[in-house]
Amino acid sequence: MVYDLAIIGGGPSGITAGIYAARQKMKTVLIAKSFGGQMAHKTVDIENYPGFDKISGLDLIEKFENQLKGKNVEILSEELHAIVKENDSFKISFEDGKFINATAVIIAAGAKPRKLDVEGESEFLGRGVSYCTTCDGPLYQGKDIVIAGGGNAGFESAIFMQNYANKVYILEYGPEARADEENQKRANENGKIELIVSADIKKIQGSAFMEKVVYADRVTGEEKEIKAQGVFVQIGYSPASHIVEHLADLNQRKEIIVNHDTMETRTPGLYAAGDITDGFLKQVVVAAADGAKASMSAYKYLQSKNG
């Protein structure tokens, strides 16, 4: 099968150049395991979108995809194997053997949850230690749960836990939290939650289940512990570019180099969008604007293909 455009990922970028491209009638294929992206994970209602005053990610997420759906627009729910350019066009491969063609092509699959890489991390995944408080914190219902990180991510976790959890701890590796104010006077008001900075996770232990986090102050080296049933990691993201290593730059982020006017990869043909990019503001409608320049983008392409 050959396509105009093939899309990956299905966040707000992925769903935006969707949208964008079947209004230009380009005969597109959208390929992901889910929709929502990052998006679908936000634990506390998202206030700052075009539009909406207070709407959760869940619900936004929604509505971008049931737009999405109402356009003629394919949609592959498929793992994605390799991407490699092949004269004038990608063949994109999949883990089941299957591959399609495409003229063009925009990388908009997001990021990973960064791990913490620490002792029982691994072991603990599914037993007190997780990346997504949205999907598992009501199952930490009166509980002592530990966030490990300080910053906007951790904070807004936290704030999310409060309304299950018997205490919040937050650990943050730097000398203050890093979370916007507003963040932090709503973690402050009904004094569940605890901030505790320079502090350097070592290990998470327990038996059967966690039971305790122990961390090093990083001001006086003395090593302490927190007993806890959860822990929730919210450290950051990874770019989710290494299938695009061969044919794109990155930075020392992994994220991809963009012509931020365009959207465009040293790859004629290739374009990146939303948090995978190395565009410096990571938001829900940052990345809904960059897929629909790299639409546009993409299209204009086409065109100049077609002559």
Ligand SMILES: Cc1cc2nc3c(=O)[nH]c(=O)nc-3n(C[C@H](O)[C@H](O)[C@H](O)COP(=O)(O)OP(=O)(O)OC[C@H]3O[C@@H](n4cnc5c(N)ncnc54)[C@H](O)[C@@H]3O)c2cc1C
Second form
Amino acid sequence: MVYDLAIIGGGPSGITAGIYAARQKMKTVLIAKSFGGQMAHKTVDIENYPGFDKISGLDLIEKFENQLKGKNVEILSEELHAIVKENDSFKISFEDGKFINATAVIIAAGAKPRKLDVEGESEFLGRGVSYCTTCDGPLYQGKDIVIAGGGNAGFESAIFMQNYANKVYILEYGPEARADEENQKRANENGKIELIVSADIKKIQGSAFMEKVVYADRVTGEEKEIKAQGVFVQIGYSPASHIVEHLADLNQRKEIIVNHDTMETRTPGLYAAGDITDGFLKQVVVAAADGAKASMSAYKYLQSKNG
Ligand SMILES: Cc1cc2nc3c(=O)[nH]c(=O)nc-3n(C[C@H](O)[C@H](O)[C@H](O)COP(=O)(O)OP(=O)(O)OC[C@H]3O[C@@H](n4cnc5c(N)ncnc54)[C@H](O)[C@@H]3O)c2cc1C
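Swap state to the form predicted in complex with this ligand from the form predicted alone:
After this comes the whole thing, all chains and molecules, with the earlier chain placed first.
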């Protein structure tokens, strides 16, 4: 059986693509290793999605999901292993050797947290090192913790961690915080958060569990350390574009280069949407809009093929 459309990803872009595909009566499969994407793991209250003054990421994604459920979209909770174009359709395969075919594909696989790539990071993963305050934050009740990264994600994580931690250090590599003013103001409200700038994290050390973060002061060159039981890495995301790097052009940040009107990649029938693309604004509203455009473009592509 050949699907009209396969959507890879269960975040806001993939789900929206699915909603639009169902309305166009395309025979659609949505493949996602887990539903929700970044919003399902984060602590943020979303205050910039139209229709809601304030809503948690988890609640918003649940509403997206509920809207998709019951529509004529088959859902496969699997991780895509490989995708190739064979003749006029795409072959999508999974770890166990199973595969499906689809005439058009939308890649909406989002992004993954970027690593520090320092000594001790992998060693202490799950024993102090984490990339997700929502998942692991409550484990750090009364502890001192470090947030690596002084952008919005770092500040939002630090603000959330005030609910649990005794002390929160934000270590920023650059000479000043990159978070917006509102986040910086909120972080200053109760004195638990301390920002340290020009800090180049060198290693994470400990024994059974991590015990300290060692960093170089980039101004003085001096090596310093912070005793902490946890470090949450919040330094950006890597797009999951490796799965289509043979089919699409990528920019330096490994984002898929698309035509932003149509979400087309360089391979006919292959579209990309959301945070995985080279769009400059990584937001839910943009991801959803990308998903809608990609779905409608795929519909036009199928129509043109069917004469
Ligand atoms: C801390 C933080 C705060 C944020 N705050 C806001 C905010 O206030 N407002 C806002 O609008 N946006 C916010 N965002 C951004 C928003 O969450 C993202 O822009 C949005 O989630 C991107 O959606 P997406 O569908 O492109 O990708 P993602 O949400 O990353 O979803 C990707 C999906 O693809 C799946 N997937 C990946 N690889 C595979 C594979 N190989 N096989 C199968 N499935 C796969 C994943 O399981 C997931 O379902 C925030 C993000 C972060 C990290």
